[in-house]
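In structure tokens, the next block holds one chain alone, the form predicted on its own.
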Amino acid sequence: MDKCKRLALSSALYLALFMGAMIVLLPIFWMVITACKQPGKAFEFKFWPKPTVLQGACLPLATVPQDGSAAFTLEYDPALYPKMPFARQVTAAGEFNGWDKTKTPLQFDGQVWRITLTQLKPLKYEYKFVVNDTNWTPDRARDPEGDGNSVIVLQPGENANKVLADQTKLVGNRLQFQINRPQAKILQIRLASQKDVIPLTQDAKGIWCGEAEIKPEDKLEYSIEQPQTFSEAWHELYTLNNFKKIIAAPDFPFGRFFFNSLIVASLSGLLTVILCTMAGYAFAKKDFFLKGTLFMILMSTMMIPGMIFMVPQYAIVTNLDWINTYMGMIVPHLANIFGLFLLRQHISIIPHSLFEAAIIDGASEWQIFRYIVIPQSFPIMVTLFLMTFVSQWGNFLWQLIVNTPDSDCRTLPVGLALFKGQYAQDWEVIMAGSCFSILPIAFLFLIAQRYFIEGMTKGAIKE
């Protein structure tokens, strides 16, 4: 009985370890899979693909004034334009505006950039996308393999949007609609100023046809609901080109800047480690003048917040010409006045007869140093090392601060904040950049495990 009792516990112990895991480890969990997300669908709560794909939109309808002039509706989906650059604007030129890239722009819905065109005449129009004011694309949903103009050719009443209908017409003040789509399943078409359903019929070409009186202002709300196989759905939700984007990227030298981070956080946390380790030693086991009251004017120093050091840190950065330098962004941060207290106390508790055998050896104050204080602290040493890695691997202010905004010296957390646009944020390519700022703390963190262990077992020292 106690063994039955002993088992539940350890089992119950157990999964609330591991439940406990689980939560602590979902922000990890979350961006990884935000990193392989498609375009457009960060904040999609959806994880596994399902086997059909809904669509649906509400679309104005396209009328026939009295001057017979006709509507159209312009769509750029970034996810068919993979090799163009993460688009912070997008607008249409075409014979529609005279060739003019800054009179039709398009307005971001979170997924794809739209514009509807009205009182256009019944005529055959070429045009256009410009992304990012400088980039001329061809519409890639009407004419995927073309590397010329796109063509749209509208008639009297008609709306030549795709998406919907191969056709869509207005015949006085009746709408015809004809969806082709044969392995389609149409959930539901209504107007905006009906509650009930269009009535559909399906041809034996799998014509989806249907007719409603409409009003002026009826908008068009429609679901469609397509089969597909697993992988063309796994593949619509997931994607490894955000990954393949912000190390191809022109404008993100992303090597440049994960060397700099590494730079950066790798010299802190041993100028940081070697400063502190004497400074502990020289507080635990040496004696001079004001020692007690010097030391407790450096531990009342962490009381101050940080924010109020950091305009006299960049006045004196300034002043010493440090702005873009390594130097700048390094040695601000070496006055850790934490890992000074953490030292100065383990140092403490190593016995004083292992020094004062040292000195009966002949030994000097650098051996006795490395061979006794290095070695006693070490498990300690490499805490703080690990600690003043990571945060100073994730600094994103003091680093935005002391580089100007075409520095070679820029570090990853900065370099990651150029993906965001005027308008939107390409928050999958940030996630994807996130995922490879992990990776060097990961491998540290695998490679000191047995550091932290030993740090927590190790037994005090007898005389």
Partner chain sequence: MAGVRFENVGKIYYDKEKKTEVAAVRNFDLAIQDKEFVVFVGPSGCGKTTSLRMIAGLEEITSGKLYIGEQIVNDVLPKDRDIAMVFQNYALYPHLTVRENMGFSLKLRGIPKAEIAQKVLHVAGILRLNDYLDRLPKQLSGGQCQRVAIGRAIIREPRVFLFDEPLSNLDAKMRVDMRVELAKLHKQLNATIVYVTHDQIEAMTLADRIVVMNNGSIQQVGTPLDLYNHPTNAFVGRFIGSPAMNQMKAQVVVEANVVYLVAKDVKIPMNGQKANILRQHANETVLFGIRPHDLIPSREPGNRFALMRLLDVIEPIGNESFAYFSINGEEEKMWVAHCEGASPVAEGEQAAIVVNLENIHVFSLDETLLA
The other form holds:
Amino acid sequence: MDKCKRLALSSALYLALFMGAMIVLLPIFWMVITACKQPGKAFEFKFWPKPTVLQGACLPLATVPQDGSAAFTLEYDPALYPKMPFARQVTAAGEFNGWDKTKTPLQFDGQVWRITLTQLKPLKYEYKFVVNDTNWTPDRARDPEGDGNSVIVLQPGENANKVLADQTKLVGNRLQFQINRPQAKILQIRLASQKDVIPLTQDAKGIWCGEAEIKPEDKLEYSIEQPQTFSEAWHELYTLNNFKKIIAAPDFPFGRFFFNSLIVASLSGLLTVILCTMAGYAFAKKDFFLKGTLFMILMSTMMIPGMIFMVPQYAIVTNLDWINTYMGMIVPHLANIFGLFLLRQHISIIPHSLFEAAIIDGASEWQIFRYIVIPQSFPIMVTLFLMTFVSQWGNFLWQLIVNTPDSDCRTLPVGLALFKGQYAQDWEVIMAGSCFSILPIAFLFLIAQRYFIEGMTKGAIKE
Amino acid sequence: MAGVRFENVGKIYYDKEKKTEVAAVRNFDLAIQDKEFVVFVGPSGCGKTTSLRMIAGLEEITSGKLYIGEQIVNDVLPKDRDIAMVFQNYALYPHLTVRENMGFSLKLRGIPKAEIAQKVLHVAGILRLNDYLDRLPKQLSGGQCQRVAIGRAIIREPRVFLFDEPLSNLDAKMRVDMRVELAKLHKQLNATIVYVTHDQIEAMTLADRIVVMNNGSIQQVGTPLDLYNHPTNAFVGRFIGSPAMNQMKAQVVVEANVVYLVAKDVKIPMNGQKANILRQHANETVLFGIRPHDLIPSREPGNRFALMRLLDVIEPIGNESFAYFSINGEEEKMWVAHCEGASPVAEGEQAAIVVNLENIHVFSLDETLLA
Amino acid sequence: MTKGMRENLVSYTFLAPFLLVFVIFLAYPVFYSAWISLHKTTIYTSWYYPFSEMKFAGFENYTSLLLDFELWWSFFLTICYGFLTIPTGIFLSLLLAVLLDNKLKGKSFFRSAFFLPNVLDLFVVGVIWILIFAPEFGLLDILLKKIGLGAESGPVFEKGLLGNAWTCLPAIAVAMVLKGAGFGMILFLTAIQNISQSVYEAADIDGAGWWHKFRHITIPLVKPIILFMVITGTISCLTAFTEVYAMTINTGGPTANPFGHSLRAANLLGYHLYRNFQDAYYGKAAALSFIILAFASLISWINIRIIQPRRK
Ligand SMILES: Nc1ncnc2c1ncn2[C@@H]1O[C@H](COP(=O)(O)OP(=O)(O)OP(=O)(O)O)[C@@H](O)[C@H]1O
Ligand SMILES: [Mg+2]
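For comparison with the form predicted on its own, please write out the form predicted together with its partner chain.
Next comes the full complex, this chain leading.
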């Protein structure tokens, strides 16, 4: 009975702890999962792919022209325009609307901006895209190298590009499809104006064919249920492209940002450790003029909110011409009072006789430091290095301040903030960027957590 | 090798908390000969360590001059004094192996690796440490640690060895073994050794000469037997010898031309040279002392002078016994008598305690020797 | 050269690099800050050399700040934020520490899991939380809908937790408490494990119950940790910036209308300082940092008084 109770209690405890851990770690899981999702799927409450998926869609297809006029779909795929700013609004302007950029807005479907122009005369048209009302750009999908206007030449009665159907043709007032999806199980296509489903037949090659009479201004609706393998379904939900996109993005040199962060964090860590160990040694084992006073002054600055230093540090860095340099990011934070305190505490525990033995053995001051102090306080030095590394890796505010927006020394958090501004809705990509900043630290923590925990508790439980 | 000479050396510490000066060593005058084994003894806090550390150069000399060999070393850095020191708590470098610990000083001097390795092996051979060379200090026993510490000292072949209570962290058995080993080592090395201890057995067995210190100044310097037989003051008398010398205040009384030491109902006649000296101090209060070995309990005193006392406690050690009795009926003032083998008189019985009148030491009240 | 002089020389050589950085980047800035706080930027002040063309303004920065309702609003918000984060943080970490103090298999796994968020970049974590709190599509909304809260369609929280003036600050607080709980947990865990087991055994023999032991042994012995957490918590609340910057997308939160002023609902003091700095009111920003210092010392002093009453 008692055993039962204890068992129940401990499983309840485990459950509670597990739930707690999940909640605490939620942001990390959420970040990683989102970063791996296909574009536009960030907010879909779907984490496990189901092998058979219903692909439901309603797509406006070209209204079939009655009079032999042509239809044409314009597509603006942001992926093709890496140098363009993030698109909030895309319109098309050309000979078909008298170069009026307000008349023909494109719709965003999560991946591409698109509009289907109908009722066009079978002619040659020049046109351009207008992004965010200001940037005029040619249609890269049609002429990738083009700088001037893009051109389409339309034949009567024919759609110049494919949307849904692999082949859609108008014969008289009948629309004929051919859909090359042999695997699809049920394929339903109907016109918006009619209730009935258009009967489809499958030919020998597995291509679905059908035809229907069409009215002006009509729309085509389709739904396909296509059996997928698990891997297909998986890839429909998850992708690594977001990471690739970040690494490849030309105006966000993430490699560079990452490298900068690495340099800033590790140099800060290294130098802080050296400075703190040297000073800590002096305070722990030496007797010198004004020692007590100096220590008091140093310790009391620990109480001052860091904000107070921000403005003048910025001023000094400006005057030293250290804006946009590693120096500006690293040097101002090297005098880590907490680190000094940590090292002093630790070194003062080293028995005094060890130092005297070294003196008798003929060690110079520097040799004592090198052969006694450093080996003896190495674990705590590692701790301080890690703590500094982590805090400088994420020292967003300062790095933001000492870097102008065009700096080459921008670090990951700064770059990420900028990136976020530009890809405001591309959550998958933003999260992928965040992964670059979070995961190295999480990894570092997991392999060296002993040092982290030791250092943080040592510092806190002082008196 | 070289001797060490103190010339009126003094050391004053400044106590920061109390803002007072503490004289740890005063008017220290001592000449240690080359190859001599000198032991500093004295009660805790008497300045033994301080004196030793002044030789090492770990402590600044406040006044006077210190010579090592013929050189004044007051302002010479420790590393330039050519001395080696063995610490009470061993002070081995915890992160270095035994081999590296011993070779450390040579490494700092930039001696080639091969030569260091060879010397380490040689010294390890002397100290029987060959099997432990690759261990860390924490994997060694106390005795082994101390041997490593000694090895670290002798590998450099310094002019002077300094030992600060090297055996006090060991258990009793180990201490005896190491003591013998140190004595052997001294013969082998033929080196000048200054050794600090508060264990007088160590001092007596090891020393060529003992320096007894109290309150920062030298009380007496001499060979162990010299100190035992001829203490020049009451403190040395009390401090050297175990169990300690029995001491008591007494009045010098001359009755019918015989000199007596009188304390209440104790009345001890003096004779020979001592009586002559004491005669000049008639009616003065003096301090007299007698070693337990000069008080022998027996059934019959025969024709010798004896005190009749009740034996309160008898401690049989085996080959000898100590008998405790109260003198003058004062409970707290127990005297000790000594006899070979078992005591002839049982606990709680009346015994005749024979006093060896030859070996009575008489001091003035300020503790200096009178007779 | 005497030993003392040598020692001084050696010590200061070891101290020199640290002191150099300290004097230039910590000590001097305190005075520089004081100087700047008495000056104003002028129209000639350029972004790159902002301090060359400043004009003496006396205590104008201080008075204008102190007379501005916005500062007191920020102060009020900061205090609210402190009350939201510090007690909950302490409670949560103490709870975790007590739970993990058992002889539990996999203890170290939970310890790492709870501690991990602590070392992560505050800014990025903040951004992730935006995503979780987002209206309609955010994880929180979806989960709440799954358990049947909110309307069939549309968001559970109109404009999301971060978009609502009443819930913005608490939402930030929740995110920060969850992030910081592990740190306190480790501190408490160390302290609790340092309490000698024999003390608890003695209490067992006296027949003390679980609560009694917790109340009369654990709590008094972890009191220094609580004090430490309160003081560091206070300072981090007073200087809280990154979380606000990240989670309100540098806006300071939705608009609130206290007493007819139109102000931001998450405009904590630290963020207020940053805004002044960002808008190139360097003098005001510096003055504000001194005001924050004054608040910090005052509150720390009160904390120490309350938690550690004078030993008589
Ligand atoms: N650094 C110091 N500052 C102030 N006073 C000191 C210092 N070192 C020693 N003293 C004082 O000097 C006196 C002599 O100390 P020392 O260490 O030489 O004694 P010791 O004979 O070695 O004693 P022990 O047998 O206990 O080791 C003591 O009274 C001690 O309090
Ligand atoms: Mg000593």
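Positions refer to the first chain, counted from 1. Between two forms, the rigid core is the largest collection of C-alphas that superpose within 1.5 Å. Keep in mind that what you see is a predicted model, and the values were worked out from it rather than measured.
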Rigid core fitted, is the C-alpha displacement of E95 between these two forms 2 Å or more? yes
